[in-house]
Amino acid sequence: MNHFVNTSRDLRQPEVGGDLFISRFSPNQTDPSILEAISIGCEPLLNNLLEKISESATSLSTHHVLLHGPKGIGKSHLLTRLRHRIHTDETLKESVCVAWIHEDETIASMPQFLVKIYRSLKKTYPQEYSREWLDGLLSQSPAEVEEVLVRRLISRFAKRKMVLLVENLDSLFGNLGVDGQRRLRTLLQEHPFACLIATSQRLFAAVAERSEPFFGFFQPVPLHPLSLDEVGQLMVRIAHLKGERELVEFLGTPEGRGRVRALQGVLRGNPREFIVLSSFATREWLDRLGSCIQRLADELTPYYQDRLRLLSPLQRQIVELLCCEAGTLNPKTISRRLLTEQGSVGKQLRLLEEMGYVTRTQRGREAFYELCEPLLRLACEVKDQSRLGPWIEFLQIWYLPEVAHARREARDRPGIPRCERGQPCESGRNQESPAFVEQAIDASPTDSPTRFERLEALWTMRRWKEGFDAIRDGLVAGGGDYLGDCAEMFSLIFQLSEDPDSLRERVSTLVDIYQQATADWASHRPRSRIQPWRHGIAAQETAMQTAKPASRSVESAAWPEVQTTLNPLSHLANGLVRSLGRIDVARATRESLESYVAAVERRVTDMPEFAVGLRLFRPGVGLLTSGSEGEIATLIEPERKILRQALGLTDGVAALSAE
């Protein structure tokens, strides 16, 4: 069953095939039937807008709506569908006319605005509006042009209504100035012939502040990023239209859902970016997740380059600096890096925030800035595989559905009760009982859950060497199937170590074991199944292209059909972050937590597999102990999201296996 398919709608649209055209930046150039087929999550809003327009067409009332959200969130897509619905509705098309002022139209005055409206009406309704009449009018003064066009529009829409679609309303209002805005509001209030449906990237001063002309004029409607299910539905629908049946089936599997979850962790549910990705996505491309994101960033790089050219030199320098940083930066650091006065940097950061380029996170009185659009950062990071590769690998492992399932199974299974430092458990059974330990050791030692019970029992009895030997045996005997519950291993080492020295030694031993397994697996795994994590994404793509399908022999039968990166050290780094959610804050002291952080940092610093995990670990401990989001203000939003999941502050990865 494909969990991404929306049961409220049907996917029986005709398959278009590989030449499916969906415009990335101009949805009005896309076949409306295709837009309808791939639209996700906005049907209630669209119906509400149509109801408002229908009500306005039959009464003296008018409704004015401002749709706001970041670039690529679907504003133009929604306006295109709205216009199409109006033109195909037998009732509305007789009582309503649509004029559309597109985002690429530059307007500097009220007369120019009225001329643009008239030309839009002329383009859509050529029999009703005369180009010759307008050309003759333009020989008069701007004031006369405005006066005549106002009279003409009021007269034309005495018995009909105009739906005026305006993109980038903030830019238009900025160019009109306060005087132009006042004249426009007066016109629309005294002569309610038009419903204004506008878009902007944010709520801006001209509509949000009481002293401004359009305060209280619009009903603001925020547009939100796509949820995980909505992203999956979008990709399924586009794959269906392209005739990619194999991809449709794959997206319905736990592995496919994990891939989509990882992509959402990078792209934050931006519809435009997923539409671009879906234009080239196949089953093979999603298997090569790093290459998939790399190509997506490359596809959109010219778009971002054009946008950067519109910024001032200092604004562009700030954006480029944030692109190249692993985390967020405060104005003081930015000014120091750019050799510029902090006051100038602060002013430009505020402007960039208003324009939708950066977003701010507060830590007390201090502000930290990052880019709003993840792909703007990725467009820079694709040139630096040392940063992009580890982050993608971390996400790919983090969202493995098998990991979530193992965690849930371990939590719900009536096995050995969890205890603290060998204390009696709630069940009344003491894990230090030799008979209990022997029972755990003897029971199905090749079964993964039981294998961990043996480890836990041995460590509870302070038989540390035997426990570490059990981990080694599991990694060797598992043949690629067994990676262990790394989070619980870190958790037990932290809970059961008596002092900082033993904690440091046991963390180091655990890392040593997984480091050796990494080397062993890379040298012994069949070539066709190797994920060459040591050589970056480009090498991974080459290996995937040249690999021959492995025969389903006894030797290869244990390998899952969809192979993911199985670098043991990378799984251990994921487990380190997950272990934060298993710390009993009520019992752990600040000193013990600091010893934990120090033991980990001492052993894994400069190990590429731990680059992401280590960057999250110390801020995660800070968030865990203080409960303040300010502790993670220096991390970018996708990383903050990971930590919230690890600590159970939001719906985490356990939801992946809920179905």
Contents of the next structure:
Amino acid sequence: MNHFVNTSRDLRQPEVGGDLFISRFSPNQTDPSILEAISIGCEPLLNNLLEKISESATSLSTHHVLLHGPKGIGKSHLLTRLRHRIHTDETLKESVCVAWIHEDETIASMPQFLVKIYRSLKKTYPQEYSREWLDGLLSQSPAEVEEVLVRRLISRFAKRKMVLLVENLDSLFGNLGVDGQRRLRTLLQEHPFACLIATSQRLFAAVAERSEPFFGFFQPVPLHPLSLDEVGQLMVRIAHLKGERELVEFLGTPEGRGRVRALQGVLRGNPREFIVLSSFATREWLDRLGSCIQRLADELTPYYQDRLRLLSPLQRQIVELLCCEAGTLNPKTISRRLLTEQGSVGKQLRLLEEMGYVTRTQRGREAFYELCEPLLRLACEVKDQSRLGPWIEFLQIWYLPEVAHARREARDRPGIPRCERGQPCESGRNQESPAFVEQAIDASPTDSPTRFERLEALWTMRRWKEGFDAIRDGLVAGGGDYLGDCAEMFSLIFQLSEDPDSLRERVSTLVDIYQQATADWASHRPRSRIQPWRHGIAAQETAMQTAKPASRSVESAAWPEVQTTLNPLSHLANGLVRSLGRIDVARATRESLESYVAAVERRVTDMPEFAVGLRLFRPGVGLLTSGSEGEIATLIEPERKILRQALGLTDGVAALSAE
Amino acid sequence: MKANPGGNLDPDKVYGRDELIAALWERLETQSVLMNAERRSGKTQILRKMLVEPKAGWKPVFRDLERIHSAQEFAELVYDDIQQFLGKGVRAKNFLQRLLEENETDYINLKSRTWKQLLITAVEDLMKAKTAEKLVFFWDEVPYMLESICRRDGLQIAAEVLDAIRSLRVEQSRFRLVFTGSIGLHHVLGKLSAGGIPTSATNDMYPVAVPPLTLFHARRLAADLLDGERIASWDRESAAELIALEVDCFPYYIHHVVAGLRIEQLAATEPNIVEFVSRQMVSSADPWQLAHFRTRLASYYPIGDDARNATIILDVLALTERASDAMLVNEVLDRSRSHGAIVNNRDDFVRLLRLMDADHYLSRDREGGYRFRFPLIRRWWKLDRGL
Ligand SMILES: Nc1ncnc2c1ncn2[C@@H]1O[C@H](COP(=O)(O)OP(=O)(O)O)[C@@H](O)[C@H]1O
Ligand SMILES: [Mg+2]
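Compare with the form predicted alone: the form predicted together with its partner chain:
After this comes the whole thing, all chains and molecules, with the earlier chain placed first.
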């Protein structure tokens, strides 16, 4: 099914550069019809909620729902649409009233809560509720205010139902305390006049623990990050609304989809970030993924800084520490680094988790923490992309369309004799070589992929040196557009090497070749075509900033070449991680894997291009051999996801084998 | 009909409770009732149905008592409700006012004196009045209130409240009570007697359990919910039956499963249903909070090795071949010992088994054999303990 925007709809179609107002932080400020147009995937849920409300309106039933999910996942967005739907539904608008307690309203007690409800009703239904009456009431004691308001609401809603939208239910409940919660629950039990549709960042004790008043009261509904398809649709819709034809087209190509996947790897399908991103995205921006994300982080920095300001000093320190860290950290390490008691660090971590700043992965009893929002790093690091930069570069290559990674099927070709994996091969005893192997070797190929193809045949025949020459040839002939199937190279070297020494030597030679290629290119190509991270993205960033403004022709002038430049070493590093998926664990010995890891580590440690690949490699081998997610608990979630993909594990399978 | 896990239900949507409700009305002719069951087992929905559709001749008044903290608040509430019933709502307020003012000088005794006086006055009024209908109070979550009173006013006062309620009951044949509680009242009473104030205040009440639905009704509930949520299935009847069986016919969980299928846009197929239920059981988020059945053992059984032994007993009973297999006390004892239970005294062991029965872990068959009361909990226990 295609969800392209129906342009015949009455939507503002601003000109390029015009301002399409999509508020990122207060969806309730945005024109609901625009929200409808850019909404992806929540239609079934919205209908479900409306059905529940309809049933409540026409019977004595009341439904209560808690929508939970991280910041920016679309909770307020959904509530805004829900209210809009209720107000535009002929029957519902007569039979229910909507009151909305917004995110930014701090409420400390039951009477305050009731007053807010009354005020919200007053705002939406000014004829029916009176400010004077409320003002008069407020001169009384809080207990009296509560009593009178309770009675008032009960009598007002004797025939009708209230739909009470409450954002950040966790903080409301926290402030009400157990006592306030009990009073609220009593009210709703004795007089079931309201359906609560609440939101929170996660399930929290006050609704989830059996001993709490509101245990099992709400139907919990998790909101999920946008899937790849949905992210794509969202970007297409916004591009449509903005009239970015070229971008719409690009998003439909394999490369465009690869770029979106990479983005999703960094942003984790958080719709808010994609909306912000789409507000400035053009085809050219998407080509420079690093700059694109940098720009996004810039746009969001004030927002993140605001959020950081809310934290206590220790909490802030913890967040900052996690920002500077490549992987996850356990409480013990955190407390050591911050010279603080582990007890108080643990407590703050739990709070931070509740507030949605950090998430946790378990390895047995041990907990490892990381930031929920990867972009928070950028806001904290103040323009130091040392961490995120290489990561984005890695993702950009990882999600290139398949052609660039080439020829997996080669390994399944019949007839090529192989050694047992990880078993030393008796060299010299030349397996009889099928004709086509000889053919492959003897052919004098013209295009780059075929040159690489000779490699497998050569190496299988133990003609190592010629094989390495073939790679060199291929790299030159490919002219940077084709860099070979590095995963296959690594896995052949691993499988065919006789002993740790030759394994080490071959890994080293392979890296030498790509290192040389990278150096050659750097000197032969215009600087702008070299991967940004090595030469400072900041410079590029400013270039793009100045190029950005209204007219796209300016931008295009600044970026005449839109083709992605591949850095051979980065490509090789990607291949290293990918090679994990081609290892047959059942046949590889522990020792052989260990020498593989050692060989790689020995050669590439300290090479910036390998920073990400190397970090993933050893845990990846661990995951491969043990099948347990605990092995990768020290990595952050997007990295864990990459490894699951590399090993062909769906999340579900990985979770099961972790049991 | 829409799946509604946790909300209040229209009386028409309360399934399979007609017989229980008829029996309750019957019982109320002669006796007050104590209804004790785990949270979310359907107590409140029963009361609400009785409230909206009362039997002729009865006037029910529903109160959720969990917000009540003190004897004073409680007495005021009862007083108000009785006056309301008698049609003297306004007078109640005046009386309260007067009472508070009169006692102003004697502040220290104010609380303890006035709440009792209030209750006494209320009962006197009720006795004097010749109303056409009989009054029945549905008091939901009584143990929470008693715990709060214990905390705020002390054990002594809590016991006195219970005694006062009891005298309300015996002196008035035209007045009945239904207590409900999700933590067993016996825990509060146990606390009182541990504090040296044993009370038999609820001995004259008739205890009623709230069982899961019968398979027949559970199946109907599931089928109607599948319809209401328009969930696809090859064979609705067998899907409904599977849902009912997977969750031991607990209506709350039936709502949950159907709501979950709807949210996740799954068809009601066997694999989907089975997988969904297992996921709730093994998920680290523990959406049904089953871990509570393990973690609360320590606070439920604080004496000696009780909590540890209880864990072992559950292990032993979880390892029988079928969930329905019951085990006689001596066998439970022998096996528990061989699993490391420390039991010095058989009587203590029997006492613990009885408590675990009262707390819905176990049930006893006709021959006196023990087994898990709910196969669902047994299944979870096995998963949780890796048995
Ligand atoms: N007889 C029933 N028929 C259908 N659903 C029921 C029934 N009893 C309980 N439920 C479900 O269980 C939920 C909790 O029931 P409730 O009576 O409030 O539990 P508690 O025992 O905690 O008072 C209800 O919201 C409803 O989803
Ligand atoms: Mg209840």
